[in-house]
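One chain follows as structure tokens, the form predicted alone.
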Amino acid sequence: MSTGNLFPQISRCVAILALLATGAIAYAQDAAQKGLAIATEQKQRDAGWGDSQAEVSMILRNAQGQESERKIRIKSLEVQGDGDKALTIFDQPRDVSGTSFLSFSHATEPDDQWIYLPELKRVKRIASRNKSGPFMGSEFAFEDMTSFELEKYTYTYLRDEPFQGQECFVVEQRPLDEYSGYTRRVAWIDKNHYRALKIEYYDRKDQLLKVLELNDYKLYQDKFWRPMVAEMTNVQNGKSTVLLTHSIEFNTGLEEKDFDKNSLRRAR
């Protein structure tokens, strides 16, 4: 083969590779844009609920299937222009009664979290580096107890896939917080109502750590969907935690003053 015939073939190969590279970049951009659009729609559909109070059971299950139950109350306040606030109060059993946890979610800054331990009679701040630790011995981490904020993640649409008989978008969410315990989350979002039905959590080694399934959704005020059952399963240690919501009320009159650090001590 003469060099005169060789150069046109090389040029064609280079052109084909350039087209493939351009297509890959465009696909990546499209996947990111679609992932963000899905997350934005999910967030917008749940805007405007104001405040809520819920009665919840937390069921801890070890790898052998043995269970223990805690009774908790969760008060939440929607904050315009920032993340939401939540106060979790433990009522039963006696060894955790009076324990309370306060969380201020933020869109772009690290979340603020405090816990009041009655046996120590003091409020302890949860450091950013420790938010990947277990929340009250459960399979939920402290960082799982915050509201979903768009700015906390980058997004990539992966595929369409059914889950529990419902058509879903599957979206990868990568946390921007350097202290997150996760490299990424993969969420199944149903196409009809944009509710999270399943979320996979991958640890710092990018190994599957936990799977959260959200079931028995109920509609409130003709707009706001809430799961009555949320089960977090740790696939690495075999333990799981179930949150069972018995009741939830909206627009109960909660205000900012109900969510300051002093509220931890007086929570009843």
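Between two forms, the rigid core is the largest collection of C-alphas that superpose within 1.5 Å. Numbering follows the first chain given and starts at 1. The structure displayed is predicted, hence computed values, not measured ones. Compared with the form predicted together with the partner chain:
- When two forms of a protein are overlaid on their rigid core, residues whose CA moves 2 Å or more are considered shifted, and Tyr153 is not one of them between the two forms.
- Here Tyr116 counts as shifted, since its C-alpha moves by at least 2 Å between the two forms after the core is aligned.
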Given for the second form:
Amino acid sequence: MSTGNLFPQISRCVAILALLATGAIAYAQDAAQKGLAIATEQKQRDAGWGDSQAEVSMILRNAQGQESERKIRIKSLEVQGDGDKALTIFDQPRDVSGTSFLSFSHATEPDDQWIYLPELKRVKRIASRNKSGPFMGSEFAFEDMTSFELEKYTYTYLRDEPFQGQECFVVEQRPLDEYSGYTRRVAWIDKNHYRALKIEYYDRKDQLLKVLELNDYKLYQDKFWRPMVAEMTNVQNGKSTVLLTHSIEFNTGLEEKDFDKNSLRRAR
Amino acid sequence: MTKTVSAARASAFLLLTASLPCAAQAEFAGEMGVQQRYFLQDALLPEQERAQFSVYAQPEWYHSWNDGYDSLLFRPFVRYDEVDSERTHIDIRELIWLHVSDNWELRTGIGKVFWGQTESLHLVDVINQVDLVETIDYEDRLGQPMVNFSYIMDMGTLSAFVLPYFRERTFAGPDGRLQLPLPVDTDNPLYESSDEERHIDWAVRYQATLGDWELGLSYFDGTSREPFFVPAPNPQSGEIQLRPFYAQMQQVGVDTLAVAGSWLIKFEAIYRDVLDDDFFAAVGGVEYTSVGVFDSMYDLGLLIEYQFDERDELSWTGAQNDLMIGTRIVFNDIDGTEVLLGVIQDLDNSSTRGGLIEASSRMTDRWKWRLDAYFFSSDTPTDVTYAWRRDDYVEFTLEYYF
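If the structure you just shared is the form predicted alone, then what does the corresponding form predicted together with the partner chain look like?
Now the complete complex, all chains and molecules, led by this one.
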């Protein structure tokens, strides 16, 4: 008898809870779908750039404001269906001049990496699982220098928010690679051109570690936006690194064969 | 019609002249430095010093043309040593013309190649002679005259070498430290081949990357870079010295590396036929790197390698049955500071071991310091380390890059 009275109430409760839960799930699904949709559009708009050659400076600053400059040249090749290939040649500081670095980034597997030491004429394979290490002593980690691939993250759309006067989507990106140095990244993507304007990096304890701001975007080939200034600030140790792109050229005729160990050995 | 042709010609000419300065490219760079060695114990011989000062320079001229498909590299090396006349030496490390085509490369001149994967011993790397007066770690090599043709395939790179002239190994002179038990008579080497240093050596090598694997296979036929020693009176002084004897050898080599997560697994093996005798030698081990250890910026690497050689103790090979354990600390700072510490223990003879420290860091963009130290210990006169038992030393180098 009493159960007859109680039952509708319980079922109503369950029904309400279920409704709330499905609502939350639906909302989460919406946020995930929207996050992925934004990332897909971002990747899509940058597809087809082919190859490029860039001259870049890295300005390293410590907490006391002391500066040191590195000069590098980066040759890049777009690879359809996988991560990109890159050959980086170091020009400065002079003691590492001629050292070059070859990487094949992959969407879901560890990258393949080799370094060439000109004094020894030796090509060394690098264990690339540890991608969280700093690149040339800078605040950029190796994983920050590799290409953006959809399969590397799961996405959650967080909110709309303007950044430096531009309307942006704010999207959380959680790396799927358990060896990433980050639990998540939060990216501000502008609604007009789907360019990342700012990225926050959270360390393995989910504390804010670094903030990257990308400025002076230039349009190449009427399609591809590239930031001429990218400043990474480590909020935990006060150091920062500015990546300055002095020049970048597209369609320079680079091919697969320009990205092998023989070309690494020849790189100047 | 003529107008367009001449316009086209003019623009072609303009393009040509405009592209010429870009097509040819010249560079000058290099390094020089001062070095102070200090030996921790009094020497075995009265004429040997405890301090050894030297200066060195290694400039480099590079010129490329034909849109970079041709290039010439000239890299001489010179060291003046205050104490050791044999360590005062000049060498052409490289003077080589490189021609690159679509799927092949041709290197002609004096050059340097590196074969292999391991850190503590370079067994398969037999093209360039060891410049032993520079450092005792076998990492410095003399320039080797060669014609080297490489054919590049999807399946890897196949290289052939013709080596028309042999370079003798360098050894410390009578006043220098780090000598063998007797002075080496480098002026009177002996050869198995009647062609002596003009014997034409040849080699082939196949090198490939197969996913997480690196594989190298090599074959060498010619004058062994590693000499035997024959005690004999010096023709001038009559003093008993060690005359280096360079025999002919045939060697098959394999070197491989596998990436397994944060581990690198490395292995090299050779099978060598020399003076109607043959032997097997191998070195293998692992390198593990941990990034950002203990929540710091530092990378910590661990190196373990085991060395095996079938030859007996009398062959002057220190790697019969030895274990190397080392650690590499990379500071990841602006100055690029790195420290490598290592010990090599002879497993047959517990008294025989060696230790090393290699540290370096930048002071400015052009100046760098380097500290190297080697320690030797042995109670066994037949062991190669025994000759250096009182030659523990610390070496400080200031390097300038231009």
